[in-house]
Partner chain sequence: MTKPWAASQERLVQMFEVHWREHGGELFRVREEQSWPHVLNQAWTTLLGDQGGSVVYWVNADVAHLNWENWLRRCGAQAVYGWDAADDMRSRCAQAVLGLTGSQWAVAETGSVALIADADRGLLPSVMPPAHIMLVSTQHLVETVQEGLQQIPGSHGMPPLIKLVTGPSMTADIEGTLVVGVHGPGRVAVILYDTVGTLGADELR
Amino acid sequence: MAGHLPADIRPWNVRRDNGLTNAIMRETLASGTRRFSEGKRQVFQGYESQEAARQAGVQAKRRAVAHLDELLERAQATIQAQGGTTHVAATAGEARAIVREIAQNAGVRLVVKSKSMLTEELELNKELAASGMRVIETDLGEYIIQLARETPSHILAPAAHKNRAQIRALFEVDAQQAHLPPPADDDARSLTQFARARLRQEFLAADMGITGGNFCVVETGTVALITNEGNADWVTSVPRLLVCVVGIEKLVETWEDLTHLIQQPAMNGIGQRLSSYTTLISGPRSQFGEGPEEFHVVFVDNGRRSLVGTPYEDVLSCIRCGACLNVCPVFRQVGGHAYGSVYSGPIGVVETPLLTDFEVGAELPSVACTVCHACGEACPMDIDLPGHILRLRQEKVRRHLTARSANWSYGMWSGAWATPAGYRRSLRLARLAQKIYLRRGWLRNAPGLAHGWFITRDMPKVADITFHEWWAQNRGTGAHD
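For the sequence shown above, give one chain's structure in the form predicted alone.
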């Protein structure tokens, strides 16, 4: 069954150009992703034992995905045995309806949330707001983009495309509405202090908390959250009602499996040995009086089961670390919003069309990847992202999802280069044709079918003489010695 993802229906070239012309976004995103990648490089230096843990984590995820239905049944049983309530949603609509009904039955008016890409996928905030509830994002990055009325641009750092001046401007408006003093400056300390003061009152007044789940340990029914802020602890402990919305692919069988995986998101995503906070939730309020009075876990499919048993099954091993985004040259240039849905970067290029059976993001494998293979090297779960992108391109051709002009162009190109003679003839033709749009040694603003390609590309001219031609001319003369 195909899943549903929210979609920006504007054409790729519009979304792409919005990113390319956003200088602040490109600067902040490039700086942030390079910092994350450098942090990853440094944290792995001299930490040889982590390679064994990473490989064990990969195997743990592969086993869990291969036995998804069995583990889901066992997880429900262990959660219920500890006083929790479980739900399984096949679709995004079912998941939204389940959470809405839980909230309405409890008379919820104010909801506080910790960071969750799955709830973005479900558009859960809109559903609850339409039912008369106020929903507050409490992760700093999510809180920023909620004020900006935007969606996350990076899986790990939702507001990575904003600079401090932009954030301060958003906080000043919010301060006025909340009758609070605005941030004293746009330094990180002042902005964080304002957010802390602003959100504290929301935590104390909230009726319901909503979280995602980085992992769910089947043997004990424990939902594990890893964060770098204390907001998740507030969300999971202060409100009387807690709902964890968890993708079915987040199941791991044992605590030993979790120990291999728990460091991987932080190490690979931002270059820390461990996230600042690890929050473990095992049922409602205990005899010691801590935790929510009522605890629900909503397991969500939304197209995930359709990948089991296919060549794309390893995609379900993704731990949402963002490492593939941090090294992707396309993502750094166009930003997360250009991808048109929740998941951006290489994992979004693969996952978005797969989860929706090409209803959303069908264009991404063809336009949002240079096939540089950096994502495959960066992925800690050994997901074959480059290979999947090439397979998706082939699948698009089989389904006739590519433009006729593109099929014709690539057909002509492949036919010309199928033989050495054809390759040489095409180079001679290109050398003649390039004179029409050659500008100072570079090819710019090509006419006709090539125009779209050159809108965002400048290329060096075809060489006056190729190596093969030079070799043929100088063979036997000693010029190559």
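Moving on from the form predicted alone, please list the structure of the form predicted in complex with the partner chain.
Below: the lone chain, stripped of partners and molecules.
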């Protein structure tokens, strides 16, 4: 069954141009993605054991995807045996209802969250807010965009499109409402200090914590959370209720599988051997210990299972490291918002239409990829991103999802070039037709679809004589000896 993802209904060219004209975002993303990619290159150098671990991790993820149903059953049994409660949601709507009911039954008024792409996918905050709860994002970047009522522009740097002055302005309004002194200055340190004090109020008052999960280990019933800020540790330790919302593709079978995978997100995403905090939670607090009194894990499908057994199955191995975003020439220019839903960059191009059966992001495979294959090289989980993008393009043609003008143009082109005679004819035609667009020996424009290409580029004119023609005229006349 297809899943649902939130969608920005503005057309691609509007979203794209918004990205291209946002100077702040482009500057932050340019330096951030470069730093991350360079860090990744360095961290693997002289650390061969992690290459072996990566390969073992890929195998573990592939095995898990092939046995999802069985693993899901077993994971639930383990978590329940350790005192946790489990839930399974087939759709986004079900997942929202489950979390809302857990919260309502416990009389929750204030929820603190650590970063989770899945809860963005579910638009969970809206649901809880509609039931009268306050929901606070505690990852600094997420908090900033929550105050701005926006969505993340990069998986790892959600507020990359905001500058310090804008953030200070948001914090000043927030400080007034929270009766706190505003940030002392607009440098990153002062702003972070303000957020520390501000979010501390919420952490201490919260009744419920919500997290995602980077991995979920079947054998031990463990949810693994990886952060650099330490907010997940507040969320898991302080409120009396903890709900981890986990995509079913996050399951891995054994504790050993986890040991191979645990370093991969940080190594590949930001070039660190491990993030500052790795938190492993396997149940509610024991009698005197620390942690939540109630521990819930909500497993969410929302379109994931429909990929099992298809050529796209490996997409479910994604560990959301962000490496493919960091190397993508399209992402680095347009940023995350242009992709129109939760997932951006190459993985977004593939996953958004797949999870929703082309309901959202159907345009992405055609417009947001240059087929440079950088993402395929970067992906630590060996996901065939470039192959999938091409496959999705083919599928769009099969399903008649491409624009009529594009179909017509490409149909003409492929018809013409399918035979040598057709090819020769088309060149003769082009040589004649180009006269309209020639300026000082260069082709400056062209009709139809090709017009867009010429907005920023010129092309040498079609040669007066092609190599084939030259060869036919000169063959055997000593042109080669």
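All values reported here derive from a predicted model rather than from experimental measurement. Positions refer to the first chain, counted from 1. By rigid core we mean the largest C-alpha set that fits within 1.5 Å across both forms.
In the core-superposed comparison between these two forms, the C-alpha atom of N13 has shifted by less than 2 angstroms.
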